[in-house]
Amino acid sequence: MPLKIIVGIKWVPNTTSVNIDPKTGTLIREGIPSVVNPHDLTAVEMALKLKDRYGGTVTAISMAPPSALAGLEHVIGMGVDRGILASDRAFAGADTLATSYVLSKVIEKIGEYDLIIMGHETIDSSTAHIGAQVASWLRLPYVYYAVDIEYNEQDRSIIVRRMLENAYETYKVYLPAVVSIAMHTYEPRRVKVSNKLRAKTEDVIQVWTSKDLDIDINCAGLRGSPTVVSAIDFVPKVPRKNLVFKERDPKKAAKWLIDQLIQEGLLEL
């Protein structure tokens, strides 16, 4: 039988100077150019994997602004069937706890899946907390550091080999299940023009808000965060020298490099 896989994504800023309001305490996105998050895109490829290996869909969905749908494209251009968009100002704010809420109720939503797959962190605030939280609110085993999986048709169970620090385990693991792929395990495919035009010609993106979803709002968006930045006493600035240096001879300009390195400490000979 195969697979019916759900792949989680986040759009997350493409920087690694976060922002914060120092209002509401949430992060300043405005301005700063997004991408899909790059340890989602592990993820993606390992559900792409064992839909290529044992058949079936890949589903991925997000919880994010309209500007997401971008990143919904990209992933269906690398071979996802299609993207769900949980969007609404009442999303906004959220925090690990209530985003994971409301990715459940759009995997509720979906119905039948035997699979979900999830990234190991994120760019933006490395939490590492999505996977476990949605598995927490669908009551579902839960395998991360995961590096492959293995299907097992006739008892529908995976087969997974998670990573630790110095050693691998095995787990087998009966479907429904939630698994986090280990950053860094699998080379994201690129993208197929042929496959991106399918976000564009055929209806294969749904955007869901609370009220297409069995939403409780108190468990949503700021309401249901109970993570709060309480306070923010100075955002730090890193000071830069700007030094140029304008030599046509390599060599030159390859020795006064090293020395500018090794009088900041940053390189040893």
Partner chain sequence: MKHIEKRFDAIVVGAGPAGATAAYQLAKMGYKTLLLERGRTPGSKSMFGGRVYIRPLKDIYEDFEKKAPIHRWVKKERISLVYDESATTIEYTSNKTTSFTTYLTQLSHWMANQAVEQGAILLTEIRVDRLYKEDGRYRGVVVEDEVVKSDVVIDAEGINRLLLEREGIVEKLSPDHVALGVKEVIKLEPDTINNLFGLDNNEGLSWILMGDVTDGIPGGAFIYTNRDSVSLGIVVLLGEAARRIDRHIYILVEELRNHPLLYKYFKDGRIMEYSTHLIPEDPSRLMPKKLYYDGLMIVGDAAGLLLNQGYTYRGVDFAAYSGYIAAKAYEKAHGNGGASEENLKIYQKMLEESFVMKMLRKFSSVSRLMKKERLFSTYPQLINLLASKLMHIEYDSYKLKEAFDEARKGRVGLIHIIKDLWEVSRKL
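Could you output the structure for the form predicted in complex with the partner chain, given that the previous block was the form predicted on its own?
Only one chain is given; partner chains and other molecules are left out.
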């Protein structure tokens, strides 16, 4: 039996340009172009590799504002079959609990699935909660830090290799299950023009609001979020000297640099 895979992708501000509001301590997300969380592209790549190898379908899901349609189009361009965007004002302001709740409701509504794949973590919040929480809501087994998945059709299980600091663990897990893929494990493939055309011209993306889902509205969005950020402390700035050697002679430059390092007590000769 081919695999029915669901991948979670998050639409995140491109954090290379994110600023923090010094007064409120919150992220300024406004006006910053968003991208698909890069580690989720790794997850998508894993899903597509499994599809290539074993056949099946890949559905991408995201809870995000409507602009995330562009992110779903992107992963469909890579080869994902269809996308579902959970988007509703009632979902705004969610902490990880409320996010994972809505995502698990989306997955329940999709109904048929064997494997749920998530990214390692996001670049804008990096809690790495969502995979574990979705697994909890759905009462499924969960493996984190996966680098490799093999599928065994006979007994509908997967063999997952999981990376630890200095070892690999191998698990056999019966499906359905949730797996998060370790970041940088795979290079995401490029989009294909035929797939992108499909994303634009065929109805492969659906938008679901709270009305489409069987949810308790008090568990979603701000209302469903018990976590409160009570304070943000900035990492103190380390004072740095800024010295520039202006001549062009590399020999002199090297000598100068070594002298500086000795002076700073960083180097002994």
